[in-house]
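To begin, one chain is listed below as structure tokens, in the form predicted on its own.
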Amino acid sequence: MSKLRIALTKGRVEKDIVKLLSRAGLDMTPLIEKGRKLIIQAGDYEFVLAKAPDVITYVEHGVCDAGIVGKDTIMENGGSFYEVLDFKTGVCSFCVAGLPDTQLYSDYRQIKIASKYPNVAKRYFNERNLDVDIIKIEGSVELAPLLELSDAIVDIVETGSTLKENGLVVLERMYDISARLIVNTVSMKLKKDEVTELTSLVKTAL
């Protein structure tokens, strides 16, 4: 059986997956003690550490057979691959947030929404047939309503503490997100057994 090359999102997703696969009986020591290495062998798998959007790029182009990435990145970037498994780790939600007295739908004016995830925001409001002006923000999106740049924001919320500290509240919960396994369309055919073995391993740990 050939090695499965997996692009793994660096940071929090990486830590969660290391714990999960360790629980499944895989020796993840090489990843725990990786130093500055970006390509690491662990058991029958070769892990490539990458930023979330790059995980999708590597899987789509076939340089990695599979990828482990947050559903937020999948929803924002899209792509041509199979989404085969929910790891149920890193669970949080996309939410609409704003100042406590925000009335988004009180009149017929265009709503202004600031977000690091313009595609997700656009999709959500399009589904509700609402006219919105989406403003892309790269940094602290919480500033937008405070500076009156937008009526509200669309962001990922886990505990809500950052919102609270800046005087904002969740106005609407949009989509639940967590870490997912994606597989290259060709690898799904050529390495079906390896993919099945990995999913079985994860399901055991879950």
Given for the second form:
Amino acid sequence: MSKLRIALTKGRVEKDIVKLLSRAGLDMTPLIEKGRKLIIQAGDYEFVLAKAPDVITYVEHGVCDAGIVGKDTIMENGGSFYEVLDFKTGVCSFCVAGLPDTQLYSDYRQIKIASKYPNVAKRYFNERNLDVDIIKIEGSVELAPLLELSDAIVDIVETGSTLKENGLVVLERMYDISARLIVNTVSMKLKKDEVTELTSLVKTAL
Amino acid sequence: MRNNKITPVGMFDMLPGEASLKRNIEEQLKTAFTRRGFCEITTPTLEFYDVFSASQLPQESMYNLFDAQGRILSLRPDVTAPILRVCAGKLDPQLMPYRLWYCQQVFRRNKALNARRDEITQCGVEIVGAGGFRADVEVIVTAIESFLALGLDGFKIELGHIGYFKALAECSFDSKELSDRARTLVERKDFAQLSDLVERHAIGDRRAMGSLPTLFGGKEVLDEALSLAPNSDAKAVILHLKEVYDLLCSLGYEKYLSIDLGLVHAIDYYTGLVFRGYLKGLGDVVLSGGRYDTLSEAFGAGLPSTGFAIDVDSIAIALKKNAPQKSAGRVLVHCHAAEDFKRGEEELSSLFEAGVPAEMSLFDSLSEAINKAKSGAFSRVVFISDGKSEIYEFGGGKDE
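Could you give the coordinates for the form predicted in complex with its partner chain, as opposed to the form predicted on its own above?
So here's everything in the complex, that chain up top.
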């Protein structure tokens, strides 16, 4: 029997976390040599590989005890769970970006923002008492201001090189994001020792 | 497209089996509540929106509509507020404290495509018009006894107290905004961001606030919280909680109890001791309750109150996992002709009295009845013809 079942975000978060947990002394080879398997046993833990928003869903419903997912996904999707640890990996930030001479607040007209993260964008501008039109874009959001669909975009910026190559700049830094450990509210209580063991293990590698 | 063959999102049919399992739970809870002197109350499904405005529920989580005068009505999202409405205006104050139980549907909108039920049945109790230690104990004992009445054993009732966070926030933060931010972080057990916030903005003795997300577990948590308590308010809260906890232990309930001082989810609703119930194998909280001394002010009364609600649907799911799939031993009584029905009815009542599930056959011929039984629906067919009865058994392949 595994101590905990952990939903892990596929892709970059997965790579960072495999490195970090190996550093903490956990044998992560089953995850490195996983092939196409989606449920993998590694030491005392059972890892479930999933897309980021699904990690939250699995944890919320309690079919996974814990999950490892980016703060960006947590902010966009919300939900009720405990957010107990910051892995400090995959550090980047939500930014408002646009063409260099963009004056977002100078006019009386309604601001148009394109984003893959409509909830984050809406929240940010609502916190500033601004009504904005949000346009949901599925990918390559940089296109929106270039094609004059929107005044600016809200997106994750890591190095800023994609922005730069397309002639865009960061207008405002919004929120810092990184990978987080989330825990189902019931598992936190009924498996307290197991969760504590995992968090202290991770802390040794931070 | 016509939608006459499907149910709206969040609404579910309860099929035979499920429905009777759920009804059983309701009956057992009703017995448990009645045994402790609670009386049933029912309130309307539709109420004015205003009844719930003090309940801190987000507007978008409610099913709202308009009455003929354009006033907002709500499908009740919660039973506590309507009960306080009744207690504040309609009940004889001589009879206080009121001990009431209810078993009603509540309606809440969940996120779409989430398989969550928007209509759930809540069974619970409210003690209205009683403050203090004894009512706090009574309501928790009732909660534990309810779970035991359902034959559940792998459950935990977790106690907390809103007053501890309030006392800490008051001396650590000098603005409502900061203490709200801290409350959200405590609720999410976000250790990292909370210690960051405390580091940067807290004043005075900040140790207790910084470690609040870790203050959950067994009895030792109370001792730790007491030693960390920065002021007399916080100390008083812990001493009250300890008194309740110790009394419950002396009643033999220790193995069902735990503590979480980070239970701060509905801080503007609850005013004192709060608690939640968890069940092994279920990802959701199945019982929640606590003391809400100020809610009745919304109805012009000052009634200190406490209570809890159990989510019957979740319990049904948990019990269904262990329940046997089919009730074995059903009997089909098949009468050959009209003159055999009197004898058949007698057979049916004697089976009923012996506690054997039985039903009258609706088939036209014995062979149809036997075929049905062979398919697994019945383990015995009683065939009545000319005043005599023959028995066909279909349990372990015996066919006679």
